[in-house]
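The form predicted on its own is given below as one chain in structure tokens.
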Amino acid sequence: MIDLITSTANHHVKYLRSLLRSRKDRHSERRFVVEGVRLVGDALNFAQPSLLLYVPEQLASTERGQQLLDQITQLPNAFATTPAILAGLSDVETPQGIIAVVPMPQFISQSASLILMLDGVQDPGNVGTLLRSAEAAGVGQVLCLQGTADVWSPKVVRSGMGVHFRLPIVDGLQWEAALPMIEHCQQRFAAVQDSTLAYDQADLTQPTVLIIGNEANGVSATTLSYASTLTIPMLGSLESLNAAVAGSVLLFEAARQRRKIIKDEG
């Protein structure tokens, strides 16, 4: 017989709830929450969770869930719970029966040749999408300036679909702290509505920082003092693109140019 956590007053449940709700708690603990079969599976490939709650019957209802159930039942920090407890913690409409607390990854510092910088991007869905596009386009590091949505929040983590375990991310930065991380990059381009330089005219094969700004106000004045600008020319009367779309366009243009260089050299 498996002992179940059945009370919302349980200290494990309270701890999970604090990490789900509080950016301050996530960063002071250096831990964040992942939910669902796929994300918890990714997390287990990275590190052992410091806490894991699961609903046995929900996991056993799918083949992939059963495989994960077989894997976690022997973990010392894994505890069975009820559907009601998990639903009270879940950030999704249909919980998959598993939620876990994992440490924030610590990546070795590197001089990436393509860096994505987020300057006040506040929508969690946009941040998660940009992280996924960054990984797909070959970005080596993501830097988030203060004012950007917490990259470790449940909505960003869910939208990122496991990218947090593979892509070096540094958040909560001021420009003074970010500058040493990008000093090796020969150019920094901030995406703006109007610029004399179109994105496909810029040479993005060099060590480059691409900067995406706030959804409503764009990049900050401070950022403009540290970066050149480029724009995405558009037909019709549309003034601007969604931040995640614009960032993805720039990232994949950089990827296209870099693939061409490799092909030409080969």
The other form holds:
Protein chains: 2
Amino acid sequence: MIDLITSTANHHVKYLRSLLRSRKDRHSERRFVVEGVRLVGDALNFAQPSLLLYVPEQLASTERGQQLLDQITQLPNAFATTPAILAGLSDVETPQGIIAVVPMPQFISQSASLILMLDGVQDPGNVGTLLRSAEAAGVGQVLCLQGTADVWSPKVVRSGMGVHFRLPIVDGLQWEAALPMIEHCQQRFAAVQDSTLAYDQADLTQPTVLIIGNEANGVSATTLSYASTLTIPMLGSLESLNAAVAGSVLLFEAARQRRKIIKDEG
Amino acid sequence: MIDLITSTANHHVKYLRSLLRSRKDRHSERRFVVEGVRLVGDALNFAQPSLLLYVPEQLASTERGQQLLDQITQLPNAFATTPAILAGLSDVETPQGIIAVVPMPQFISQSASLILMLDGVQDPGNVGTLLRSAEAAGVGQVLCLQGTADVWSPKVVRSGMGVHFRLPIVDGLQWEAALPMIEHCQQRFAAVQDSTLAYDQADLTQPTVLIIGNEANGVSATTLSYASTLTIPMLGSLESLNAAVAGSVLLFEAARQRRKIIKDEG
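The block above covers the form predicted on its own; next, return the form predicted together with a further copy of the same chain.
Following is the full complex, with the preceding chain placed first.
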């Protein structure tokens, strides 16, 4: 017979809730929350969850869930709970029956030749989408300046689809702290609406930092003092592209140029 | 003294609500709803709203709103209402004080050399983002196959930022009906996870149809019988990109190749 956590006053439930709700708590604990069969599976591969809450019958209803269940039931820090408790913690409409607390990965790349820097991107969906595009385009380091949505928030983690475990991410940075991390990159390009440089005219095969700004206000004045600019030429009457789209178009142009070099040399 | 609409039982309010909620009503009426100072301003330039509801004091609180107020107060189909009525109709947290019913534009391009086809894209934000990217990349025609989220829904219209008034869009299509609209395009490429053709190896300067499928399931089997495939090469462990990102990367590659041709020839 498994002991069930049935009360929202349980200290594990309270702890999870604090990490889900509070950026401050996540960062003071250096832990974040992942949810769902897939992400918790990733978490078990890449990190060491410090707490797992699960609903046995929900997990057992799918093959992948059952595999996960077999993997975790013997763990000392895994606790069974009720669907109601889990639904109260869940960020999604149909919870899959598992949620976990995971330490934030702490890796920094010292030599990434393509770095994505986020300067005030606010929408969690945009941040998650940019992280996915970054991994797929070969980014080796993501740097988030202060004012960017928290990369460890439940929404960004969900939309990142596991990229948090694989991509070196440093957040909460001021420019002064970021500088030593990018000094090996001769090129720093901030994406703006108006620039004399079209993005496809830049040589993005060199070590490069690409900087994406806030959805409404673009990059900061400070950023413009540390970086040059480039732009995506646009037809029609729109003032701007979606921030995640703009960043992704730049990232995949860098990937395209880099594939081309390898091909031309090979 | 202006007569205020103060009741949710008012027939104008009911009509707006039906168009906001029901795809069927939007399509049988061939009308959709736009909200906010900016979009209603666009609507007045490009179309002829058949109904306007506005909150005078909210509009008057901004310069652009006041200009719009001056423009509409004399219109026979513009009615003042209360903040509560408008908030009940609004799709956003802080309504700007104006909402309008507009006829769906009915233009079709017979000769667009870049066509975006949506095959079951479900998320309204993705559809809106793709429409914006389409305009900016020089798409001349958007075709939506049955099973795609309604392009005239409030969320898609909001995230489209006015593109609905400028870009020829035909929706609710079956392949048989779409074929005559694309017969001048020799190339039809569906974006898929696995294809022997990398997107940047395709010659996208030719008349081309780019097809983006459903977020979870990709393009349909029927689409694969009518189109060849291409893919965006990805590094890392992700299975897929965000649908709006994938479509935008393809669209801007087409735009890049087309600019390059003009430049090389010029």
